[in-house]
Structure formats: C-alpha cells, structure tokens
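Quick heads-up: it's one chain on its own, the form predicted alone, in structure tokens.
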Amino acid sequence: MARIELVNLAHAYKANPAKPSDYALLPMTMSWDDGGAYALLGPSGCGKTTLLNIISGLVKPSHGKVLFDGKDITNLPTEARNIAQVFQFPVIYDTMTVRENLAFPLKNRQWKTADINKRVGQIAEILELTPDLSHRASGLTADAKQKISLGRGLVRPDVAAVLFDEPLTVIDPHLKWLLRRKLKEIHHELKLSLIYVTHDQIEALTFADQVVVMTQGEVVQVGSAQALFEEPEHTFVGYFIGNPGMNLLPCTVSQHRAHIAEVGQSVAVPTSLAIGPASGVVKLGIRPEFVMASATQAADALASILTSARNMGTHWLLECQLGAHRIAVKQHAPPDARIGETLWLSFPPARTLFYVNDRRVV
C-alpha cells in the first residue's frame, strides 16, 4: 500500500500543446492517502482512464510527477510499480481453475505453496468463490469471472494500490450492487489503497470515501458524497451529481437581489455576496430536494407554472416553468396545485449557492 501524490501532473497526446483543449489532463496536484478508497468520476472522454493509466505506468505524463510514498516513480514501468489493475472485461485464464487463477500472481512471485493456499482461501471466501475453486473458469458466469478478476487484483497483500477501470460495466444491475457492497467490505477488511474509475455516480458515491470529479480533463472537485451533493464547488458537479441534477439559473446580482434572467423576478442574496457586472456569468444553484413549492404565495417566492407531477414511489418529482427556465422539485407529498396552475417556489438561503464562471463563490 502507498500514499500516492500527483505533482503538477498534466498530459497531452499531441505534441506541443498550446491551449487547454489540447490536453487530455489539465495540470493538477493532489494526494491520496495510504489505504484510502477513491473514485475517479466523470463522463466518457473526461480523462479519468488516462489518469489511471498514468498511475499504473501504462501512460507516461507529458508534465509533472507521480510519487508513491514520496518516491518518484514517474519513469518506472508498470511491472516495477507493484500495483494491480482490474479492467472492464475479466482478465482470467479460462483453461485454469478458479484456484489456479487466484494463485497465479503469487506463484509468479515464488510464494511458498502453503502461503499461497492460505491467501487464495482467504480471498475466495471474501468473494464467495470457495465452492468454485476447483471449477474451470471457462464454465462460470460473467459475474463469477469478474469476481476472479477482482480476486487476482486483491490476492497480493503487498501491492501499492489496486486500480479498477470500470470493472462492473458488463455485470447486470442487481449483481453490480452486490459486487459494490463486496468491494466496500473488502476495503474495510484488507485496508488496501483502491482507485476506482467509473462514469456511474451511484458506483462512485457508494464505493469511495473520496470522489474525484472530472470534466474535460480537469479535476473540478474532490470530496465525500455529502460534500459533492450539498456543496458542489463547480456547476458541473451540481449538474452531474444527483438525479435530477442541480437547478442552475442565470441571473444578475444588484442591491442584494438575484434577478433571474428573462423572468422579471428576484430572490434575496447573502450580504457577503459581492458580484459586479464585470465579474462574469452568474448562476444561482439549488438542488431539487431543497426547493420548497406551494400553491400559497410566500415571502420572496417565485411564481412558476406546474407542468408535470410524477409519483416516483419514494417521492414526487415536479417540473415547473419559470419563464424560459425549467425547475425540478423533489418532495414527499403531492403538489397542492394542479397542472397548469401557479406554484410558488422558495429557495432557502442556506441551500442556495451562487456561481461565477461556473465556480462557486458562496
């Protein structure tokens, strides 16, 4: 296991990058603790797999350094980094038994047979593969094969880190949930450093202690699930995390009021918010869970038209039209207005955030 540090790290696949769009990874500096569980989260093409491959040694960065426990390993090949990597599709030997597959990394390192058997038995029990140890891998289901692949990554207790590149993509939704829970249990039991790449926010938020959110080659926030949900530092985080994502309304600020663009209505803003006309593009952000909706007018509420109300079982999902803007609202009770009627929307100040040029200012 190791503490991983990325120092002024950046990468471009093209020669002589001159502008941000030329980079697959924009410059970043961050540290990941020994024994931590981290997720790299973002849409396809955001740079998360490139970052994982730099850590593993499959890609050499254009700029910066990678440190394991303070040692510069930027130029070391993959085999010299003492890491394990689990890929999207199972990497196993079909002609071998489950036991032989799990033992293979240890045999290559010339472990004693008794030690191999003990460690293989431990990993097989954790992954619930014990009944299949004597079976050929070729005859097993897709999820069992991926468990073997996970086991091959976890079987070495001395690895600096275990890297997962979307390992549950080929697994059906119910088994995904079971394997995510199993990975969480493994992390708590074995205390390995785990880095998990995914585009699925549920996978990231349920697996990781800290989530690294990426877009267009940039790390825009690192934080816990709660921090990403309640205090997104970038509009992308607000939009990408949550279902539906954060409501984001363009506005202008003057005289301690946020004037919603093209609506002719406004709400109060914190006195500490100092945004002038030259500051940049200003947006008000609020989660659907925090919007308060009522057919009765309240102080500082905005008049909208209720356009949709769906019973989702655990909550009601409302859609309201506020001028040209569509506002999502999540609440436990059905709306007290009918479709097409006025619904007054209140934004609690403690739950209302403001962004300038997509970055949070308050």
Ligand code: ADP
Second form
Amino acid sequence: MARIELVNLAHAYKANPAKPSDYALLPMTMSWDDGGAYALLGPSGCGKTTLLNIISGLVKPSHGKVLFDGKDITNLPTEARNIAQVFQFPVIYDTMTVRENLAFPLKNRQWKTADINKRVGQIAEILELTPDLSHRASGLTADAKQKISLGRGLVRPDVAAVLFDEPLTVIDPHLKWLLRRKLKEIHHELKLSLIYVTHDQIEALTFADQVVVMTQGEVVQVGSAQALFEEPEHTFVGYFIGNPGMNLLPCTVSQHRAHIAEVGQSVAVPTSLAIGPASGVVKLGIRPEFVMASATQAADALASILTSARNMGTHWLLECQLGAHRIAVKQHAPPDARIGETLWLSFPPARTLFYVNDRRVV
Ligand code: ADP
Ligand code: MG
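Could you output the structure for the form predicted together with adenosine-5'-diphosphate (ADP), given that the previous block was the form predicted alone?
To see the whole picture, the full complex is given below, headed by that same chain.
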C-alpha cells in the first residue's frame, strides 16, 4: 500500500488546450493517505474515470506528476504500479471456475499453491462466494460476476491501492447495499487503500471516510460526510449533496444585512462579513433542514408563500416562494399554514453560509 500524491496534475485529451473547458481535469494538488477509504463523487463527465485511469497508469496526464510513497511514477506503465482496478462492468474469465478467477492475479505473480488457496478462501468467505468456488463463472448471475470482479481486485494484499470505477452500477439495489457494507468491512479487515468512484452521494458517504467532490474537472472539496453537509466549501457541494440540496439565494450585502435579490427583504449577517459589490456574485446558502418556518412572524424572518407541503414519511418537505426564489424546508411537523398562506422563514445565523463566486466566505 502506498500514499498517493497528485502534484499540479491536469489532463486534456485534446492537444494544445487553451481554455478551462478544454481540460478533462483542471490543475489539482492533493494526497491520499495510505490505508484510507476515499470516494470520488461527481456527476457523469466530471473527470472521475480520467483521474482513476491516471492513478492506475491507463492514461498519462498531460501535466503534473503522480507520486507513490514520494516516488515519481508518472511515466511507469500500469503493470509496474502495483494497482488493482475494478471496472464498471465485470471483467471475468467465463471458462474458468470462480476459484480460478480469484486465483488468477496471484498465479500471475507465482504465488505458492497453498498461499493462493488460503487467500482465495479468505476473499471468497468475505464476499460470500465460498459455495460457488468450484462453479464455472459463465453460468453465474450478473451480481455474482461482479462479486468475482471485486474479489479479483481485492485478492492481492500487496497492492498500492484498489481502484473501483462505479462497480455497483449493474447490481440489484438490495445487493448493492450489502456489497457496499462488505467493502467497508473489507477495508477494515484487509487494510487496503481504496478509492471508490461513484456519482451516487449515498454510496460515497456510506463507503468513505473522506469524499472527494468533483465537478467539471475540478476538485471542489475533500471532506467527511458531516463537513460536506454542514460546511460545503462550494455551492456545487451545497446543492449536489443533500436531498433536496442547499437553498442558494443571490443577494447583496450592505450595512450588515443580506438583501435577497429582487425581494425587498433582508436578513442580518455576521459582522465579520464584509462583501463589497466588486467582490463578485454573492449567494446566501442554507440547507432545507436548517430553515425554520412558522405562520407567526418572528424577528428577522422573511415572508414567503407556502406553495406545497408533502409528508415524506420520515419528515415533511415544504416549498415556499420568496419572490422569484423557491425555498425548500425539511421539518418533522406539518406546516402551521395552509397552501397559499404566508409562512415566515428564519435562517439561524450559525447555519447560514455565504458564497462569493461560488466559494464559501463565511
Ligand atoms: P466521468 O468518469 O466522471 O463520467 P470521464 O473522466 O469519463 O468522466 O470524462 C471526463 C471528460 O473527458 C468528459 O468530457 C469526457 O467526454 C472526456 N473524455 C473521457 N475520455 C476521453 C477520451 N478517451 N478522449 C477524449 N475525451 C475523453
Ligand atoms: Mg466514469
């Protein structure tokens, strides 16, 4: 296993990139600790597979370096990097048995038969493949095939890291949940460094200790589930994480108040917030979970119109109209106003964040 560092890493598939949109990956410098469980989370096309393939050596970056334990391996081929990669669609040998499939990476490295059997047995046990070991892989379901593919990725104990590229896409939702838990157990048991790529926030947040959030070739935040939820560093993290995501209201700040754009109402802001009109586009961000809504007017509350209220089973989801802005509110109790009536919205200062040009300033 190894500590992986990316130094001024960037990648463009096209020659002579000029503008940011020419890059699949914008310059990034970051490190991944040895033994860590990381998720790489972002929408389709944001550069996740490109980054994974650069780490494994399938793609050579157009700029910057990749270091394993401080050693520059940017120009080393995949075989010399000691990386295991599990792809989105299972790659297995149909004519071999499950045991032979799992043993393959070890056989290739001239392991002794007794050692192979021991390790394959251990991996099969963890993935609940033991009863299938002597079966031919061709007859198995898509789920079982992906388990074999996962097993092949995990079987070598000496790899620098195991990279997973959306490995559960073809898996049935219930098994998906089980496998995700398994992977977490495996991480604790086998102490491998794991990098798990997904576009699914639930998958990322349950699997990883640290989630790397990407959009349009850029890493916008690396953090725990709690940090991404409570203190999104970028508006993208605010609205991508959460269901629904963060409410983001364009505003201008003057005399310690944030004036919500085109509404004629304002809320107090922290005295430390000094944002002039020249700073850029200012947005107030608050998660639906933290908005307080009441039919009774409260100090510093904004008057909105309740437009919808749905009982979601575990909570109520309200939608309120504030001028042209729609605000989502999540709360335990039903609203105390009817549809079309006024609902006063309060934003607790500790939960109200401010963004300038999409970066958090408070
Ligand atoms: P993700 O895995 O997050 O969906 P990718 O890394 O596959 O994203 O793609 C990032 C960007 O790079 C996309 O705009 C995609 O179209 C482009 N891209 C990916 N692979 C290639 C390639 N081999 N040649 C040219 N462009 C590519
Ligand atoms: Mg991809």
